[in-house]
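Encoded as structure tokens, the following chain is the form predicted alone, with no partner shown.
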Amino acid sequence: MGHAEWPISERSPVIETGAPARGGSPFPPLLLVGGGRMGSALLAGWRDRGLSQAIVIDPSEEAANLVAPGIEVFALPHEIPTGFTPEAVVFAVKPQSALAVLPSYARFAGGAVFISIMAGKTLHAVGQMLGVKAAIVRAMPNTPAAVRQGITVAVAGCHVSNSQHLLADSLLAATGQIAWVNDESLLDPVTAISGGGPAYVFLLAELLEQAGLAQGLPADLARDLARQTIIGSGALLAASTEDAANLRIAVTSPNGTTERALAVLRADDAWPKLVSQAIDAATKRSRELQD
């Protein structure tokens, strides 16, 4: 595993969640590589926290929409103005593009902390592209970051200083909760569960809507029932001190309709087995992306 070849920072606690931003102070100059859905969500969170200067590198036409006071967008790294010295460089690009993209930013090693949110790319792999002394944080956020309800799990490499660790924490906490781990291999199941988790929830919404249609519900009603049930259930889970199992039991009246449905979903070849298989498949794919 890559984490065995690239030492983990001793400053990374086993797990720490929800650390606050740096006293609400503005962020230093930042460089964001990749302005897609996740990159733009991060950028919006940083702006909410006081970001005053950033450069975004993204060749797509849509990236022009990210231009704002203090935010410049360029298509290629050689367009970065001379003298611009970011304190953090965030890679929000597809892991398959890493080898073609990352080496262009190695010149910032020694001054900036590099934060990679690329699935599967280990600290070792990123370090091979940026230099063995690069200060690297590997992180896995998820798409609810767009509404500041995300969760990110991160691990810091051994060259990350205390101040860089705090900066990375503030940047990643701008879009929701953050947890730090000191075992990099944990980011593979994290990727499978929270990274891909929103897609599984959206699939459930699709399936509930389709099932409602099959039972004769009008299309608009089936859609509203599916969406609001998931939205409300998430809000209830967030507000409750009980765990998910107890909340499920509270909804399930003995010999009632929910119990009958759960008997189908919890059959040996149904949800428990399939969810386990799905997470296992996604975890394995995350490990494959290390190659």
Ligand SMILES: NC(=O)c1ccc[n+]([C@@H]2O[C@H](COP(=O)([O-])OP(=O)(O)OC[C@H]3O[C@@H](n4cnc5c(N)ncnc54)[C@H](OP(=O)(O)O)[C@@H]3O)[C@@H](O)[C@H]2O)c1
Given for the second form:
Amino acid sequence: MGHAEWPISERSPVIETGAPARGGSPFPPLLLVGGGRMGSALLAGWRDRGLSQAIVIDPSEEAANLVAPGIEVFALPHEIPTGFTPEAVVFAVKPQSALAVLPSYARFAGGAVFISIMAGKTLHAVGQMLGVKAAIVRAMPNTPAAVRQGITVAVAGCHVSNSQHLLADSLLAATGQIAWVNDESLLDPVTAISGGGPAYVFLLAELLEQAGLAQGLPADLARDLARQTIIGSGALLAASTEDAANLRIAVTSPNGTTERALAVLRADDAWPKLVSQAIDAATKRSRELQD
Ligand SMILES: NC(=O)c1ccc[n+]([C@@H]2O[C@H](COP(=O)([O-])OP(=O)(O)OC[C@H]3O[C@@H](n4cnc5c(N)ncnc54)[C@H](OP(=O)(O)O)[C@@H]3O)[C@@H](O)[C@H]2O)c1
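Mind sharing the form predicted in complex with the ligand? What's above is the form predicted alone.
Now the complete complex, all chains and molecules, led by this one.
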């Protein structure tokens, strides 16, 4: 993780919070607020790693599907059983719900670390909703977290203790890689690149499929070729020590078909310029959404 300013997960994949024994669970009791796409992906990762007790707050009907041994789901925060004291409270609700949702959880500020994955909600903004002394981690995961292939970038607020930092690291690392930064403003380009990145890759899959159809391939074959090319290329990238550029060069025979296609994509710097402009636009939008 070249950009990690504090890559705890590389040093300490297992948390050491000094907390009491947890009956074999690597995690203390957790509270997850919002069990939608990202919340349920995180929960799946924690359960895979042996999470034994959590409460999920989510009013949607689908949230009932998250019930499992040790996992309870309630619609509203006042249903949380008295005496339940989470060491981590994870906010995975939409940013626009934050002001209505977060203050109900301020009562856990004494002992818990709050982990917010809400896009655009700064440490300062979340702190105003939970109390200025609250221990807050802001993180930006991405949807491959659902298959433990995500990447998360996180920044810790000034009230986060070392043990809370380790706990947050361990929780976020359960769904893929994690990098820590000290400069919160870096979360804007992070949002643009890895937060939204899966959408750009899926667009490429769509475009390859459409181009295959246009060249007369049967629909099923066009779809399979597009999907498996992306899946296989990702796996090759993951398995290789080579740079992406070298892997690209290895596919590109001089004066061959791939070279011809790449010449079109790079004519007048077309693709490089477009990708750069797209990331710039997303980074600016992330800054605009910030409060
Ligand atoms: N999806 C991504 O790629 C991605 C990447 C990085 C970060 N994030 C962040 O992750 C957060 C969640 O995104 P998502 O894509 O998982 O959204 P989502 O699928 O809509 O999940 C949000 C969940 O919160 C529930 N909810 C609504 N009001 C609630 C309340 N008062 N208390 C508890 N739960 C409540 C929603 O229920 P209803 O459906 O009934 O409203 C929904 O199940 C967002 O802040 C987003 O910025 C998402």
